[in-house]
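Starting off, we have a lone chain in the form predicted alone, written out as structure tokens.
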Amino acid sequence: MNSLFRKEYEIPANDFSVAGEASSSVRKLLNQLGVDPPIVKRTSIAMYEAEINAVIHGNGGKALVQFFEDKVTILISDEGPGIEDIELAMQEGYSTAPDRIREMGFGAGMGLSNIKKNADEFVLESEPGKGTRVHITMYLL
């Protein structure tokens, strides 16, 4: 099945003051295309939680978000250290964030989590060195 039509966004590395705006994009255009309001909300939650990751761990990346008739998916990766330990990660409340970005208030280690419960789908693929590409799935119907 062919997308109706795909964004994509940069994601820039350490720059709070932008941090938010791919999936603060990609709300607005599932409120202009009419979906169903809890699904807006959990697809903004589950792609601001890996854009922001991107942010702080993945020295930035790019969001690639596909858009079908039932269905959204959003692939979003770096080129940054990946995840040494995805189970541990994974965990709610487990965060290699520095103190810089905890003060921030951000890194307190709810990301990947915060992401899993929300997803329709999700799928992380990491590899120490190599980066990391989170897969999230949304279903609109």
Second form
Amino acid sequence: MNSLFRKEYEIPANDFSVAGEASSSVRKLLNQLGVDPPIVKRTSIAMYEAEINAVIHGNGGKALVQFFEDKVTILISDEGPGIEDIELAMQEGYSTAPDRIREMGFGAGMGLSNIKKNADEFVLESEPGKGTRVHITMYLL
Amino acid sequence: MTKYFHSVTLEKDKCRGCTNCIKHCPTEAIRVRNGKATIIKERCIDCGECIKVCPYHAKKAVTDSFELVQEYPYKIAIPAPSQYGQFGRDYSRDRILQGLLEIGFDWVLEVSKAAEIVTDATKQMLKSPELKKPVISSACPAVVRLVQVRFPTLIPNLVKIESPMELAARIAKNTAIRDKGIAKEDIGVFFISPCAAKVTSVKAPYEKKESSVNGVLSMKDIHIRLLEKMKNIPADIESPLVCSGYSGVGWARSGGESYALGNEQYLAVHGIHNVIKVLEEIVADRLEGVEFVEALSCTEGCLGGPLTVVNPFVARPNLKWEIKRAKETDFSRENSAKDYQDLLWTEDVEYKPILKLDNDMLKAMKKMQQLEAINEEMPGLDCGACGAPSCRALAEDIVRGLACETDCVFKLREKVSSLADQIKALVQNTKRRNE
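Let me have the form predicted together with the partner chain next, following on from the form predicted alone.
So here's everything in the complex, that chain up top.
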């Protein structure tokens, strides 16, 4: 089924001043659609984590958000280095973020598990050298 | 009482239909229609930003007149702490409080005193383990209303403890009844306010059924009257009305409530647009290590309120001087909250989904689809000439059936020029046929 409408966002690399703009914009859209506040909250947390990952690890990327009658799908993709060991990366507290990122309060290794906790469906596709694609699905009803 | 009471109102005659207010409104609650601004009542949070930016002074806060005070046999003034920042060093807190007696009040109770009790209650509350952190101060009614319309998931984080104003009014009334034997209906308690949202809080409270305050006077309105009376009071007078310590007085400025709490893990933000940014951080779970958020709608906190007289940056050193002169806060038994549960709100705020496009989500989706398509075609200048704050807001108004595409001057120009082309072609065709 085709989506009713879609939004695309650029996620710039290493720019923390705009990181979070895409998820913040999606949060506003969901509020306007009248989506239940707790679902809006989970969506914006999951999307923000994926967005910030693209900023920190993926040299930036893109977000594609598609709105369907009953769900929203979010795809965050980057052409960064990719993930060696997905299972390891999913573990709470595991992080490959460099110190300069950690000093800014990011890179605590909670991002992916936080997405998993908040998303209704979450698929992570990645291969070293081929970038990362994070698929998040949220059911609205 | 109408469904939406608002202190912030428009004086149509003064409005020239410029775009200053629509651009500053944090809830996009103002549109210019037929050359005049109109406030969308459901959206207004009474922050008073439009009052501050209107170059023609067409926006004002409705407050009570001084005449109303005369209707009560026993008159009590409860001045907001920001009152102490409105005059220079020669006008001490003692002098100001005595001045309030001189302008016609029988008794004065400092709201800063009640603020200290609220601080004590908040301290107790913060110890409760089931509290949703970070807790957000409810001291600023405009921020509470902002949360209500834009950040519904943060409603449980609000500190639902009575405001210092309400508590002061209650204490003042009870004291007058108990100590002076005055009948309740003969007592008029008047809040002296730096703030439009506080007026709304009294006329249409969200935290309880009925306010204990009988009227709200604007700090601006009593300024000259008070200044004139104070001139006859010696500068070094000591007033028995001074009853709060420095921590209550400090509530007037940004960071004051947090400082009074003595909790190191606080964040103080002021200015409504800064507040929105911080609330967005909280919603997205991005704020770490913060237990208490003091968010105030006005720049520099209540000192920057729309009903104050002095520039907040000038008022701040005035206040600081008063804080320096003030005594240690006395948290002895009579000044403590005893049990914070006694001060909890009796009513609650509910989510007001005013930004929703439609009650039916599928219809809302369809409208959003249209909105996105219209927005794509807009020039994206956000010039405001159409009367909406941004191109997107116009697109939203069109979808809601409140505006049309040619309200946009650029769209209109396109249309006129395409019409002109069509007419030209038509004329040429007719000419050719006639030749």
